[in-house]
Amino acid sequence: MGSTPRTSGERERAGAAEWAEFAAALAEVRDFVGDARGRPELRPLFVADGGVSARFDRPSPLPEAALPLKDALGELLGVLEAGYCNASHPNYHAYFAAKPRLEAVLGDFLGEALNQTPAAWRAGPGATAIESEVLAWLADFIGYPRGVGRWPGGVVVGGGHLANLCALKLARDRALGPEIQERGLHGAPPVAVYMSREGHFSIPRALDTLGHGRAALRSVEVDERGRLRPEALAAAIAADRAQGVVPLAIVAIAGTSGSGAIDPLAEIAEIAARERVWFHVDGAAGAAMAGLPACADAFSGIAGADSLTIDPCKWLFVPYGIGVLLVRDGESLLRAFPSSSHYWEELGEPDLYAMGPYGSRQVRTLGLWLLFRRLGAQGLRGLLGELLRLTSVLADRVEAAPELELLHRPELAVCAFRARVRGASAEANNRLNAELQRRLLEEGIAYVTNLDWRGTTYLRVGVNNYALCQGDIDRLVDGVISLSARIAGTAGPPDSRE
C-alpha cells in the first residue's frame, strides 16, 4: 500500500504487485467455487448460522486499517460459507434460478473486470453492440418480433420488477399522451390495469411507483388451473369504461410464480386489440420456454404483445441481476425516457441510457451472449426440454403414489403436489405439508417451497438445474414419501374427517 506512484516505473511495479496478489486470490476463489459447484451435495442446502445473523443485525465497525487481500478474502469466504443458499445442489427446487452456466459467469466477470458499460457508445461500443445483439437473439429464441429500426427492440434492466415498471410506463404514455411526462398525473383521468389474481406483486408495486396507486389494479378471476378467464377480463374492461376509467394495460402472465400457469395469450391479445389497450406479457418466469415445440400451443399469441418481460436468470442459466423488457418498437423507449444534459455532447451515437431508467450501468449481457454462442439455440432448447421431461417424470411419480396428490399436470418446469393422510382434516394435511417443507430442508433432502392454493398447502418444486438427472427426482419423491410417513406417524390418529 502507500502513496500514489509518481513515475511510470513505480506505477508498473505497483500494477504488477496488485496483479500478483489478485491472481493468487483468484486461484483461491476458483478452488472455492469449483468445490461448491463440483460437489454441491456435500454442502447443506441452506445454512445461516448465528454469526451471519449477528452481522446483519449489528454490522461491524468500519475497517480503518489495511488488510492483505488473502486475509480479507478468507474472511469473506468464511461469511459466505456460514450463510449459504446452495443453488447448485441437485435437489435445490426452491425458486426459478439455480446454478448458472459457467459461460455466463465468465462473461459477467469479463464485463466487470474491464468495466464496460452499454449505457453510452463512447463508454463501451463493444458492450453496446453485444447488448443489441442479445436482445435480438432473445426475441428470436422465444418467437417475439425483433425491434424495427436502428434502436434495439428492448432494454436490459436489473430484473423483472423493473422491466414490468417500464412496460407500464410505456402503456401510460400511450394511453394518457406524452404530455403526461411534463404535467404529471394532476388532472389525469382514473386508470386501470388488468391482471389475473395469480399475477406477480411487481405490478401493484409498479402502479404505486408510477403514482396511480395499487387500487388501479383489477384482479381478474382465473380458472381451475390458475389461468385468467378472458370473459371476466372483457367484463372488467367494459365496467370500467362505463365509469369513465381509462384501461391502461392488460398484463398476461406467461408462467405464474406459484404453479407455472400460462394465461390464454391469443384470446387476451384479441381483446387487447379490440379494446385498443396496451398488451404486456409478464413472461419473467416462463417465456424462456416459449420456443419449445411442447409449449407452442400454450404460448400462441405471444408475438401479439406490445411488450414482454423475460428474466434470463430464470431458466436461461445466467446469474441473478438481469431482466429484459422486449418491445415491438424501440423508439417507444426513447420517447418514454427522454434524456439530455448540458455536460453531454450529443453525437448521434446509440446511447442506450436513453432507452430506460438507468444512467450508467453494468453490462449483464456478455455472459448471455457467450451462452448463446457456446450452446446455440438448439443446445439451450435441449436443456430446457430435458427440464420439462423431468417435470413430467415427477408428475408421473406423484400420480402413481397413493399418499401423494398432484395439483395439476404441469405446463412448465414447475410441479406442485402434496402429501395427504386419508381421513385427516384439511387443516391437519396443511400442517403436514408445511412441516414437510421445513423438515425436507432441515434434513438435507430437498429445498422446496410451500404454495397456498386456495387454502390448501402444497409443496412447490421448481425443476431448474441444468445438471439434474432422473435419480434426483426419484430421491426427492422417495424422501417426501418417507418423511411424510414419519411425520404422520408421530402425529397420532387423524383429528377429524374431511
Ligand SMILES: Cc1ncc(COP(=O)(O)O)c(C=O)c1O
Contents of the next structure:
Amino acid sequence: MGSTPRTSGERERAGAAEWAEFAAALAEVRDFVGDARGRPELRPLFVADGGVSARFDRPSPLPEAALPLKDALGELLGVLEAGYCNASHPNYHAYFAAKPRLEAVLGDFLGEALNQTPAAWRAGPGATAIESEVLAWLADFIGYPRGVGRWPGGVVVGGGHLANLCALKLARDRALGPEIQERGLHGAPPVAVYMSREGHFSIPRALDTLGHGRAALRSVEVDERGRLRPEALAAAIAADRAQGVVPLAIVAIAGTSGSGAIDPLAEIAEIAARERVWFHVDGAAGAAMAGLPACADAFSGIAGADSLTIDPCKWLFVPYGIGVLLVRDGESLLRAFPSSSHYWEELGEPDLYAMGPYGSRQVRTLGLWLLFRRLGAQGLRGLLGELLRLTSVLADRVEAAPELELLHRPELAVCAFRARVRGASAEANNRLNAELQRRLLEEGIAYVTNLDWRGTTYLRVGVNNYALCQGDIDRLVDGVISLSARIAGTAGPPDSRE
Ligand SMILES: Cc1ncc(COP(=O)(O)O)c(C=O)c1O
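Let's compare: the form predicted on its own is above, so bring in the form predicted in complex with the ligand.
Whole complex next, starting from this chain.
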C-alpha cells in the first residue's frame, strides 16, 4: 500500500485494489449519510463531546504508519459522530444553513472525483461551461440581468464574505480609477461606504482588507423593521461630499441575517443612480427568494444593482462553500483582477481565474446545475414558496399564543419571537429567552439562535429545511411554550416589573 507501481501491470493491480477499497468505503459513507439524513431526528441537534474538544486543543501526532481505508474512515466517522451539528434535523433553525439537496452533493462529488477546475478552460472546459451557465441561470432565477458580452456576468467564490469583498473592489476601482491598482491607496482621497445599521459584518471586514479601514463605513439609520431609511442615506452622502469624501458604494441588504429585513431597493437604486455611486445588493440569503411572486414588491429594484451577492449554500440548498457575485458587466471583473499567468497559456480561451481573486479552485457549480436541472426553476420556486408558507404558519401560531410575542410579520423565511412572562422585568424576560435558546438545544427540542433587537432578546428561527412540514413547526412552538413555562416556573419570582 502506498508504494509506487513499477510496471503498467502493477499499476493496474494497484488501481483495481484502490478502487475496490474506495467502493467498499463509499458504501459505508452512503449508509452513514443515509442514517444521518434519513432519520435525522435520531441524531442530536448538536454534540461535541470531550474527545472532540481535546482533539481540537491538542491535535494528535502526525500518523507515520499506513492504515486500511476502512479503519481510517471508521476513525473519521467516529469523530464526526461525536462532534456533529445536525443541519438536516427538522428542528434545526439556526443561521441560514439548509439540509443540502442530494443532487447538489452528487454534483460537487463529481467535480472533486474528476478534479476539474473552472480556473482555466484547459483544466476543465465542461466545468467552465457549466459555471457560466449556472451564473446565467442564477441571474434569470432572481430577475437580475444576465451579464453582457462573452464573459459570464459574475464570479463564483467561497461564500458571501468574499463576494462582498469583490463587490467593494469593483466599486473602489470605478470610484478611484484603475490607477489605484498600481499606485495603491497612497495619496488617495478618503472614501465612504453606506450600509444600514443592520448590515453584515463582512462589509467592514472588506473595508479593512482593502485598506480603507472600517471607519470608512457609514452606518445608516433604519426604520422600525430594520430597513435602511433612504432620506438618511441621501443626507449621509451629502454630508460626506461636503467634506471631500468620495462615496464608494451603497450596500443594500436584501435579507438581514437577524430578522430578514429587505432594504427599499428601488429607492436606493434611484439615489445611487442620481449620485453616480456603485450600488451593491447583499442578498447572500434573501436574493434566492427574489423571483417568487410573493416577494416581487420587496425585491423590485434589484435589477438596478451594479453587483449582487447571493450564497447558494443558504436558501438554494447546496452544501457550504459557494458564494456568487453577479455583476451587470462581466468585463468589470476582468478589469478588477488583471492577471496573466506563466503557466496557463494565453490562448484566448475563457479562463475564469482572470475574473476573480482565485487561481485554481474547486468547481462548486456542478451541484447547483444538477439541482436546477433536476427540479427546474418551478420546482425550486415551489420549495422556497413552501418555506415562506411555513414561516407564515409559524408567525400565526406565535400571534395566537398569549405567552409568545412576535417581533414583526416575517418577509422572508426567518421569524423572530420571544416568550414573555407578563409582569416580569425586561431583564428577566431577556434572561428567559437566552436560557430558552440554550435549553431548547440541550433538550434536543430545537436549534434556534438569539437575536438582540434594540436591547430585547428574541428567539430567531430560520426556516431553512426543504423537508420541513407543519408538524415540525407545531413541535417547535409547543416546545417553546412548555419549556418557557418550566423555566419561568422554576426561576422564582421576577425581581422587578416590566
Ligand atoms: C446578509 C449576509 N451577508 C453576508 C454573509 C456572509 O456569508 P458567508 O458566511 O457565506 O461568508 C451572510 C451570512 O450569513 C449574510 O447573512
